[in-house]
Amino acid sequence: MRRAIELASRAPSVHNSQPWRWYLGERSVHLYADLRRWLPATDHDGRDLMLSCGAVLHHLRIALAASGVGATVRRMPNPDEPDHLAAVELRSGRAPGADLGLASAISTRRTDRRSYHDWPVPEAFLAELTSAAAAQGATLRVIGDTRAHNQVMHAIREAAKAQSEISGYDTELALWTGRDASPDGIPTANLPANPGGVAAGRRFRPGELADHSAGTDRARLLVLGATSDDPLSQLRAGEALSAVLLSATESGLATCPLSQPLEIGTTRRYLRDAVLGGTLSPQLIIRVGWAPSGPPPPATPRRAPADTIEDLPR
């Protein structure tokens, strides 16, 4: 279990905050939100935290299945403990549906904030990503026309403008980026040297990651949505995020989750009504495409298992 959790902890999280903790029982493991790692200025309502924990839960499910361990997941099992997000009950025997390709993708996936290559993403690949999200109970909408793309970009710009006026946002962003000697946060090596090179990206401080793209960025924008916007729906959307990212990685695509326009209520509602036609609650935007030439971004650091895992009290 400790090895599976260590692999699962490669999951993406907002600013690489890794806002989760685990409790091990004799035949179970329990996922809790680590509220000490909540970023209130960036993530006022905690949706980024829930998405991050959903992603690590799906990573754990993939790691267990690949190890031949069966698991039954009970989400939000205790109404009196809202930070108890999942109870994973373990059973012996081979796990059905084990996907070694997705398990392998856990270690190779990166959040790539660079401009992508000008090669188009095949529609068949996008259909596979849509199916991966649907298998986790979420809906992935591919932004296919210019009008919808411009609306998404408008939401990103408006969210950035709104966050620049939030007290503490710039300080929180600075504290969680450029943390080269830390087991969390985003290192300088994972930030583009030209922060303004990608119009859809959050404006981080300049980093060390060279952008060798040539021509027009042909990245596609995908909106991940759910039928509701409660914590359970956000947790499930995080599981769908993990499934989409790992499937894209397995197909050789570069990915970058974009949470900024969902962190502001006005732009989140705008995306819901203008882009999704009021039919879904948007949870996240995912940017996918072909990575530019040159070495990929390095792996970001992770907290030691001893810092995130405890035994259940007996």
Ligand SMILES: Cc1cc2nc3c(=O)[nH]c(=O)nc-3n(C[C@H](O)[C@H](O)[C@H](O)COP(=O)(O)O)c2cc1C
Second form
Amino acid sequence: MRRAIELASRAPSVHNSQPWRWYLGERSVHLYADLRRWLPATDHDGRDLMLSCGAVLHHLRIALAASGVGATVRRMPNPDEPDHLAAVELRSGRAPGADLGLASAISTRRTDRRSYHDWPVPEAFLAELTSAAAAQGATLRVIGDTRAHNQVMHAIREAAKAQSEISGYDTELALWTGRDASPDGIPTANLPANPGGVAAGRRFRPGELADHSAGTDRARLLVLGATSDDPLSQLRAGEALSAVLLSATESGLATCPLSQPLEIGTTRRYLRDAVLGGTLSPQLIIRVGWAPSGPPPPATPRRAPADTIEDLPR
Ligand SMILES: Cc1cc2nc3c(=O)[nH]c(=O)nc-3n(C[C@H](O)[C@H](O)[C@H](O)COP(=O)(O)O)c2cc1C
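Cool, the form predicted on its own is there; where's the form predicted in complex with the ligand?
Let us now look at the entire complex, which starts with that chain.
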């Protein structure tokens, strides 16, 4: 179980904050939100925190299944304890539907903030990602036309402007990025040398990642949506995020989550109405495409298992 948790901890999280902790029982593992790692100026609603925890929960399900362990998941098992996000009970017998391809994608997936290649992403691959999200109860809307693409980019720019006025936002960004000797946060090696590139909305400090892409960036934008916006729907959307990212990685695609326009109420409502037809609650944007030539970004660090796992009191 400890090894499965260690693998699951490779999950993406906002600013690599890893806002989770685990309690181990005899035949169960419990996922809790670690509210000390919440970024209130960036993530006022706590959506990014819940998405991050949903992603680590799905990573755990994949890691357990790949090691042949069956599990039953109860989400938000105790209404009196809202930060107890999931109780995972281990079952004897083999796990059905182990997906070794997805499990091995856990170690190779990276958030890639460079410009992508000018090869188009085949529609069949995008359809697979849509099914991966649907299997987790979420909807993935592929942005298909220039108008909708421009609307998403507009929302990203407007959110960046709004965030520049939020007290504490720049401090959180500075505290969690460009750190190199830390087990959390985003290292300089994972940030583009030219911060004005495609991931320009978030004003990261200049990093070390060279951007060699010479052609047009043919990345596609995907909007992950849920039927409602309560914490349980956000947790499940995080599980869908993980399924989409791992499935894209398995197909050889590069990915980058973009959460800025969902962090600001006005731009989130704009995306809901302009891009999702007012019917779904947008949770996250995902940029997907073929990575440019050159080595992929290095793996980001993670906290030691001993810092995140405790035994349940007997
Ligand atoms: C909910 C969520 C929101 C994120 N938002 C952004 C974002 O706006 N911009 C960005 O470049 N990366 C974003 N990321 C990616 C994280 O920074 C990344 O997962 C983390 O630094 C760990 O690196 P890794 O994904 O390469 O393992 C987000 C990730 C999650 C789960």
